[in-house]
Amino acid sequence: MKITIIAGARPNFIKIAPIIKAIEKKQNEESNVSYRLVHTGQHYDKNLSDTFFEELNIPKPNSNLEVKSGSQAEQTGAIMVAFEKELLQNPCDLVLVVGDVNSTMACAIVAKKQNIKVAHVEAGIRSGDMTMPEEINRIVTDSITDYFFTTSTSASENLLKYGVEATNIHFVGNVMIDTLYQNLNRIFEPLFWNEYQLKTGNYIILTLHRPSNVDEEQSLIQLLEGIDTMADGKKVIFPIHPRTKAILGETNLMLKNILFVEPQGYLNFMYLIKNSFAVITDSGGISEETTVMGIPCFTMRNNTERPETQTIGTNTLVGTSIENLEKLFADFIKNGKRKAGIPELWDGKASERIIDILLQK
C-alpha cells in the first residue's frame, strides 16, 4: 500500500507525526506499506512549520507545494493545482488527510477526482458554525471520504446522521494525544522562563487567532485589557500569532500582566501548558491537550467541535465576551478545578489503530 500523507498547518504536523511512526513500525515488521509526505506550505513561517518537523522528528517532506498565504479561495485553488501535479507524478493507493484546514479539503478533492481513496483522520467533528472556514472544510472532506477515523463517539454519531455507512467509520481515538504522550518526557522550558520568573502554577497561557476574536482591532484591545485586569497579578504568556500581531500593529498597549512572546515550538509550548495555572484560548486542539494534562481551559468561542473536552475534560466554553470570561474565571478561582477525566481511547495508540485498519483494506 502506497499512502500519500498531507500536512499543511501546525495542527496537521502534530497529527501526522505519530501516524508516520506507526507506518515505520509496520515497515520494520516487514509489512508492505510505504508513505510519501507532502507539505502544502499553507503554514510556512519557521515557527509555525519547520520547528515542528524538527522537534517531532518528522522526516523531511518528499514534496513541498509552497502555496503560502492568500484568501480562502486563492489558497485552496493553489493547493489543488499544485497537488494535482504532485499526484500525477507520484501515484498512490490512498491519500490520508488530517484535521480541517484548507489543505485537508483541497487535497481530498484532488485525490477523489483522480479516483484515489481518501482517509480522513479526525473525521466527523462538527461545531455547527458555518461561519468557520474549518467547518466547511470538514463537511466537504467528509462528503467524499472513504475511510473515516474518529476521535470520539459523538463524531462517529455525526457521520451516521450524515448517512455514512457504519462499516466505514472507525472510532480510534486522538492522534494529537499520541503525539503528546510520545513527547511528554521531552518537553522543556522556553528561554524566557527564568527571565519572566515563571514557576509552575503562577501564570496563565493565552492564545487567540480566530477572526471573531482578533480581526477587529478595538474589540481585540478591549479583550486583552479585560484579560490583563482579570489576571490579578498573574503573568499571562501570549504567544502571538503573526496575523494577530499585524492587526495590533504599533498600538501602544498599557498592559501590566500580559507578556507577548513569539510563537512557540511544540516542546516549549506543551511545557508551558503543563505547568500553567490555566489556559485561555480559541483553539480546539489546545482544549484536547489541556484535558489530558488536567489544566483548566477557557475557550473563547460560542461553540466547539470537541464537546468531549467539556463533558469529560477540563474545558469551559466561554463565548466571545470578556464579561462572560470574567464571570466563569471568577467561579473557577472561587470553587477550584472541577472534576474531569480523559475521553475514551485517548490512550496514545490511535495511530497504530489507524494503520492496522488501513492495512486490512
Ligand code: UDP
Second form
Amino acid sequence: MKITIIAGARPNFIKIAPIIKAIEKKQNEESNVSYRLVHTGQHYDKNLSDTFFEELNIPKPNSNLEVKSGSQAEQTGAIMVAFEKELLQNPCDLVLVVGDVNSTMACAIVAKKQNIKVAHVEAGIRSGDMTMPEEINRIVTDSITDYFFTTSTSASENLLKYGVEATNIHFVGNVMIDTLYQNLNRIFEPLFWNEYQLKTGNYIILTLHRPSNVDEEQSLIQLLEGIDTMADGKKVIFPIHPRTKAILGETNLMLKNILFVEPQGYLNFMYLIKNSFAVITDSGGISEETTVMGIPCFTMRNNTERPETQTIGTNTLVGTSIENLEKLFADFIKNGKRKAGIPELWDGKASERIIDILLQK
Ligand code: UDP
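Now show me the form predicted together with ligand UDP, since the one above was the form predicted on its own.
Entire complex below, previous chain first.
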C-alpha cells in the first residue's frame, strides 16, 4: 500500500511523527507499505515547522508545495492546485490527512476527486461553532473521508449521527498523545529558564492565536492586561504566535508579569507545560496534552471540540472574557486541582492501531 501523508501546520507535524514511525516499524517487519510525505508549506517559519521536523525526527518531506500564507480561500485554493499536480505525478492508494487545518480539507478534496481513498486522523470532533475555520474544515473533510480514525467515543458518535457507516469508524486513541509519550523523556528546559528564575510550579503558560481572541487588538490588549494583573506575581510565559504578534505590532504594553518569548520547539514547550502551575490557552491540542500531564488548563473559548478534556481531564472552558477567567482562576486557587483522569485509549499506541487497520483494507 502506497500512502501519501499530508502535513501543513505545526499541530500536523506533531500528529504525523508517530504515524510515520508506525509505518517504518511495519516496513522493518517487511510489510508491503510505503509512504510519501507532502508538506503543503502552510506553516513555514523555522520555529513553527523545521524545528518540529528536527526535534521529532520527521524525515525531510518528499515534496513541499510552499503555499505559504494567504486568506482562507487563497491558501485553500493554492494547496488544491499544487496538490493536484503532485498527486497526478505521484499516484498512491491512500491519502492520509490529520487534524483540521486548510491543508487537511484541501488535500482530502483533491484526493477524492482523483478517486483515491482518504483516511482522516482526528475525525468526528465538532465544536458546533461555524465561525471557526477549523470546524468547516472538519465537516467538509469528514463528508468525503473513507476511513475515520477517532480520538474519542463522542467523536465516533458524531460521525454516526452524520450517517457514516459504523464499519468505517475506528476509535483508535490520540496520535498527539503518542508523540507526547514518545518524547516525555527527551524534554528539556528552554534557555531562558534560569534567566527568568523559573521553577516547577512558579509560572503560568499562556498561548493565544484564535481569531476570536486575537483579531481585535483592543480586546486582546484588555485580555493581556487582565491576565497580567490576575497572575499576582507569578510569571506568565507567553510564546507568541506569529499571527498574534502581527496584530500587536509595535504596541507598547506595560506588563509586569507576562514575558513574551518566541514560539517554542516541542521539547522545550512540553517541559514548560509539564512544570507549570497552570496553562491559559485557546489551543485545542494543548488542552489534550495538559489533560495527560495533569496540568490545570483554562481554555479561552466558548466551546471545545474535545469535550473529554473537560469531562475527564483538566480543562476548564472559560469563554473569552477576562471576568470569567478571573472568577474561575480564583476558584482554582481556593479549591486546588480537581481530580482528573486520562481518556480511554490515550495510551501512546494510536498510530500503530491506525496502520494495522489500514493494512487490513
Ligand atoms: N506548541 C509548541 N510550541 C508552542 C506552542 C504550541 O510546541 O510554542 C504545540 C502544542 O504543545 C501542541 C501544538 O503545538 O502540541 C498545538 O498547536 P496550536 O495551538 O497551534 O494548534 P491547535 O491545537 O490549536 O490546533
